[in-house]
Amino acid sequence: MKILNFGSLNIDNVYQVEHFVRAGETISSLGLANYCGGKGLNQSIALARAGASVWHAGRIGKEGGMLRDRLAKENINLDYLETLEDIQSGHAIIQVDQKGQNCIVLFKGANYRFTEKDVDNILEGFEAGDIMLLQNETSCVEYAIEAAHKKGLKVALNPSPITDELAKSPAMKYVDWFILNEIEGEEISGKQDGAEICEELLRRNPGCRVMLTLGKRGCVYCDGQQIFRHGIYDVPVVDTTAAGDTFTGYFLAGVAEGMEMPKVLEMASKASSLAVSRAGASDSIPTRAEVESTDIKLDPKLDPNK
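Kindly present the structure of this chain alone in the form predicted in complex with alpha-D-ribofuranose (RIB).
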């Protein structure tokens, strides 16, 4: 079974700041670092580091060689990664404050050059039973969900960053796995409480599986028959960028491997906690060996059942 990630690639310009810049304010940053990022690239790396075989379909500009090299270094298949001559790669301007929290401004760039024809061409290389993973940082997301479903692929969607258009899209009914946070869950389902978000998504789309992350309250998985919860690990917060991407990649890799769901949640939660304790986007994603050998402990103050 192949995993096709139809995903964005961004050059992340990460500024360390005392506080996020406010309207009308000019501030100097404390430092600047450049990383390979983009939710798509980060999730491909998390999948690969978890041990999955990944095909990354993406679009970059001429100056995006570092993004291509980064994925190649992780042995990710790049048959469907195209370099375009007339547009810049996507990029992100990321502020990281003293508490490790971030805020992000995106430039879509080449990520939005996918056409429906491109999607059809890419899907020719895949067959029923393969998995397509998508986020919401490229063009043609809704079309790709529907086209992949029609071909019999399983569709995993991390609807991030969420937009009204995607939240209300009829393509949502073709999603097999939702991997999302509470804000995204609320936008899509119209419900606020974690349990209600799961119920509503399952009511609208019977047979789907919902992996909902709840920030400091950990995460909950439900599929209409089973519910599993997991807490978060007690780690110093350095930079939360790509923590969600790390969770998504590790979660999907565990599912594709056929692991028991409680073990999948443990692995994905440990991996994203390790990512939070390190700087950068893709650079912060741990390897499977690191995840399996870490001795980080569940935070006893945070009971996911409350």
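To complete the pair, please output the form predicted on its own; the form predicted in complex with alpha-D-ribofuranose (RIB) was given just before.
Coming up is the bare chain, nothing alongside it.
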């Protein structure tokens, strides 16, 4: 079974500043660092480190070699990663002040150069039963969902960043797995309670499965026939940047392996907890060996069943 990640790739330019720049003001930064980012890149790395076979479909500009190299380092298949000559890679300008707060300007760039023809060409390399993973950081997301479903692929959607257009899209009925957090769940379902979010998504999209993360209250999985919950692990919180992407990758890798759902939730929850205990985005994602060998305990104060 192949996993195709139809995903975003960004270069993150992080400026350390004393304070956020104000209108008409020019300031000097205290430092600059460049990182590989984008939810698509993070999730492909999480999938690969979880042991899955991953194909990443993406678009970058001529200056995006670091993004290609980052994925290649993880042995991710790049047959569908294309370099475009007339546009820059997606990137973010991120100011981080001395209190650790940030503000971000995002440029979509090459991520939004996918066409429907591109999607069709990419899907020629996949067959019924394979899995397509999508976020909402590229063009043609709705078309890709519909085309993958028509070909018999299973569709996993992490609808982030959530938009009203995607939330109301008719393509949502073709999603097999919704992997989302409470904010995204509320936007799509109109409900606030976790149980009600799951119920509404299942009502609107019969046959789908919902993987809802609940922050400190852990996570809940439901598919209309069974419900499983899992708590979070007791670890020091250093950086939450890639927690959700780590969970998504490990969850889908476990599903692709045919693991029992309680084991899938245990593995994904442990992996995301390890990620938040480390600094960085993709660099914080643990390997499968680390997840299986690290002895951490569930936080007894945060019972997901309460």
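Residue numbers count along the first chain shown, from 1. Since the structure is predicted, the reported quantities are computational estimates derived from the model, not experimental observations. Note that the rigid core is defined as the largest set of C-alphas that superpose within 1.5 Å between two forms.
Undergrad: Examine residue 176 after superposing the rigid core and state whether its CA is displaced by 2 Å or more between the two forms.
TA: Comparing forms between the two forms, the residue 176 CA shifts below 2 Å.
Undergrad: Answer yes if the CA of residue 83 moves 2 Å or more between the two forms after aligning the rigid core, and no otherwise.
TA: No, the C-alpha moves less than 2 Å.
Undergrad: Superposing on the rigid core, do we see a C-alpha displacement of 2 Å or more at residue 289 between the two forms?
TA: Comparing forms between the two forms, the residue 289 CA shifts below 2 Å.
Undergrad: Superpose the two forms on the rigid core, then give the C-alpha shift of residue 24 between the two forms in Å.
TA: Its C-alpha shift, to one decimal, is 10.2 Å.
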